[in-house]
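Let's start with one chain on its own, the form predicted on its own, as structure tokens.
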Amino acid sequence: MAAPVAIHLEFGGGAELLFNGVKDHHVTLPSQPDPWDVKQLLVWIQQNLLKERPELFVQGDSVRPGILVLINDADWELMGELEYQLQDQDNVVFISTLHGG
């Protein structure tokens, strides 16, 4: 059984508007049979934090193109993207690069 995982989530570049304008979230993911990965985190975010317009944040089982994801200040592509197993005290940042004009 995987222990609960305490992480810091940050939303920026306009993505915070989908979360009632709140940029920083300190959350504890509950224990579950398998370790938490980013794919499961995205589902948890949709069910627990996302307040409006999920189509602007997720597409399929991943983030929408145009949203930069950093895990502990490193591009998530270097960390394994959706398969990255979250560690206690990880910092996960979602930055929207999509802006109206």
The other form holds:
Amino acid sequence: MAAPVAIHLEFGGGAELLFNGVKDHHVTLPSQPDPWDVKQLLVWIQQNLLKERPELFVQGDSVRPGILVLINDADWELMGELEYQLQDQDNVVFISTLHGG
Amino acid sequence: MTDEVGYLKAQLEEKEKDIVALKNKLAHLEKSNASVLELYEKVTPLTPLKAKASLSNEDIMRYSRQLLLPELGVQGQLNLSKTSVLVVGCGGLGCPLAQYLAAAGIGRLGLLDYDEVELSNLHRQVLHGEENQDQAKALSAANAIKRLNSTVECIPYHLQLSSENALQLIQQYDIVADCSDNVPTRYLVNDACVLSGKPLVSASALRMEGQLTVYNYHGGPCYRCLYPVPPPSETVTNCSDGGVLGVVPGIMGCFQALEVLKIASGQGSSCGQQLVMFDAQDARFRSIKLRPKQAGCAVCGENPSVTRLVDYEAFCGSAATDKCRKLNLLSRDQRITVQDYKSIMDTAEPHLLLDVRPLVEVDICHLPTSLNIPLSSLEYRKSEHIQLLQESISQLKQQMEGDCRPPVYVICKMGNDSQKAVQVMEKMSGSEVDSITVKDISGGLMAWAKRIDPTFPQY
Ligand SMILES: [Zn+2]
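Output block for the form predicted together with the partner chain, input the form predicted on its own:
Below is the entire complex, every chain and molecule, led by the chain shown above.
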């Protein structure tokens, strides 16, 4: 069994509007047989934080185009994307790209 | 006698001063008239920018405070004077960007914008003034820049950047700054920069946030490396929908100017594989390390599939403007005009007027009898709002005495959200709320202001 993981989730660039306008979420992912990865985190977010209109946040088993995922201040592409195994106290940011000028 | 001589001498001196002042004024006027700016409606070849051999005394005085910086110095200043920068978009980002580049002594500025100045631009597009309304933004910006620094060569382009003209234009400049306001233009500018090998200093802003990255720079990633697939068009919010605090693009445009000046002077930018995010609410900047250039990128990768410019509006499924597009989701019998609604109001026909805009917009203006339930509350089936809606419908039903379907008219700003709301409510009718007849008021409150009540505010 993997121990529960406490992480800090942040939403920005307008993505917070899908979560009642709340940018910061300190959450604890419960204990489960395998370690938590980002793919499972996306499912957990959909089931626990995002109740409606999931298509504005996810597409397939990943985030929708136009949302950038940052893990501990680095692009998730550098961290293994969906396969990255979450560590206790990790900081995960979901930021919607802005286009206005 | 001596008194009179002294008096006449003083008079003469005074008149001589006047003559000098008048001569200066005339020279100044002649100079500014000679440099009346010509507006470019299409892309034409430019003469190459000549490198200065040395700084003039006037240059030294004008730029003295920045010449003192070892990071810039004389060589950096000379480098600025031989650099040309294309500013794509003369709006909230482009205005402060162009202003600081001109003040710092950049050699040539291409100022591109297809749009004209409107009153609602002035809170953030700070080169334009009240007297410039309806003028081409490119020209208005160029005139303001000329007043600031007449030695900067300004080329105002009043045109829409397109797949046909972008390469020819961008090839003529050393650095490109993306200050545009829509997704298709961002992909177009990126691809044109990759295909012509130009660094792209890109920023964006919305509401209280800003983002900045330098793309296609020193082997770093391009915009497509980061965003290979455009966002679904319904997830994109523009400044006219989402709002923006003017100083936020102001800060981001200044930041862009900084990175352009570092590249142009030879210091180099450190934002090549980095995303800078600015949160104005928390007053916080944050730098994120980005992925490197992607081998599989469609335009800058090893086997690019994009080898010439494509149709970016088709690629993105949206138009290359920040204007709101008009949706057409309903059939004709599901919609009424503002004139229809006026007569419903005048005949006091029992009905419910539902305003589905967010509360912040209802605070700006609203019709007196409307019930406000934001579209998002309907979409998310917020229980307190659904209950409020049901109560209003029940009251109306009692008032109408009979087992009819009470009419509900839905209004918003432009008539897009109201159509979505009609679709949501049709699903709810007869199940979550009593059976209703629900219709949208075509064109919304802005049509009401234009056609029915000219005293109603527009925003
Ligand atoms: Zn690329």
